[in-house]
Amino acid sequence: MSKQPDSDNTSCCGGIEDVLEPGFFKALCDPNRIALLIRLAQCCDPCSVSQMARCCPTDLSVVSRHLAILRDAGILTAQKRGKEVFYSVRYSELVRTLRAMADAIETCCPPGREQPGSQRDE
C-alpha cells in the first residue's frame, strides 16, 4: 500500500497562498491588459485613460475598464487629475510581489527537487 500525499503541506509551503493571490492573475491574463501594462511602462510617465486609448483598438470605455482592473489589482496606481485620470505602473510594489511569488515557490518547491511523475523540459 503506498503512502497518500498530505493534502496540507503547510510544513514545506506555508505562506505560499499568501502571495499567489488570484486577482493578481486575473488581471494579467488578459491579453489586452498585458499590452496596455507594456504601453505604460514604455511610457515612463503617467498617461491618461484617453492617451492610452489613443493605442488601442477598443473603445475607451474599455480601456478604463481594463486599466481599473490592473490598479485593483495593485499593479497600477491612479491619480485624478481635473476630469480625467492618470495611471502609472507600481515597479516597486509589481517587483515585491513577483520576488515573493518566486520566493514561495522556490521555498515550497526548491530547484532540483522533481515531483514524482513529473518531467523535465529538456
Second form
Number of protein chains: 2
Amino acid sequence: MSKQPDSDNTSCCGGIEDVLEPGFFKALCDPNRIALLIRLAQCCDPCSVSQMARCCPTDLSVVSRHLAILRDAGILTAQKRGKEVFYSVRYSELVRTLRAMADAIETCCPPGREQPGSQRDE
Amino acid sequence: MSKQPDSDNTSCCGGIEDVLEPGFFKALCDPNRIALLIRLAQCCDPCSVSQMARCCPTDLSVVSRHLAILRDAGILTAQKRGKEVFYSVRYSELVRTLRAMADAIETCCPPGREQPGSQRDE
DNA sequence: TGCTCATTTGCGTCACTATGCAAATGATAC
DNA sequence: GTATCATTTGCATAGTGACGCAAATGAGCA
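Structure of the form predicted in complex with the DNA, given the form predicted on its own:
Below: every chain and molecule of the assembly, starting with the one above.
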C-alpha cells in the first residue's frame, strides 16, 4: 500500500477507498440476496422472513441468513413485531451509498483527464 | 418467481431487476479486486498487469485473472500495446451503472411511500 | 406452565472461488 | 529463425460461502 504504479494522485480521488467497501459488494454478490433485495424493494412494505421465504426456492433458514447479511451490511433494517421480524430496504442509505460511489469515481478522473482511446464506453 | 409477498407493484420499480445485476457485484465482491479497482482509479492512467502486480501481494497470474474478471464485468477496459496489456477504468460506464441503480431504487419507493417507523436511516 | 409459531443458530456437506506454480501463448528484439 | 519479456491458461490445492436439516431461542397465547 505504499507505491503507486504511475502517478500518486491519491488526493484527487476523494475518498474512493472509503466509499468502495468490499463488505457492501460482498453482501450483494449472491444472486439470491439480490433477488431478495429486489423483491423487498418491489414490495415496498416491510416483509417478514416467512413472507420472503415463500417466494424463494431455498430453505427458510437460508433466507433468514441472507436477510441478516443484508441487514449487517446496512442494506436492510429489521424490525421486530411480535414473533415476526419485518425486513425493509434502507432506501435512502442505499441510494446515498451508490451515489457516493459514483461521485467518488467521477471525481477521481474527470472526463478531461481520460486517456485517449482507452476508456471508450462504446 | 410468481407471487409477491404483499403487493405487486412491479411496475413502479422501474427496471430494478435489470439494473441490479448480480454479475456486477460478483465482480466487485472480492477485496483484492476492489483494491485493484481503487488503485487503477487513483492511478488515472492505464496500467499494465505487471505494474498492478507490483502493488499486490498476490502472484502476477492472480492479478491478471482479477483484472480479466473486472474487464468481463464491464468495469475495466483492456488495451494491448506491444507485449503489454494496459487496463483502465471505464469511468463513465461505471458511474452510469451506479447512478442507474440509485435511481431505480429511489424510484422504487419514493420517500412519501415509505413505511412509518420502518426504514429509518438514523 | 406448557404449547405453538417465527426466527435464528449449529453443524456437516457440497460447490465454488482464490491462489500459486508451471507451462503455453503472444509479441518484440536480436 | 531464437531469445526474451508480458500475459494468459491449466491444474492442483486450500479456503470460503451457500445450503438443508435439526435443534435452540424468543414471543405470544391457552
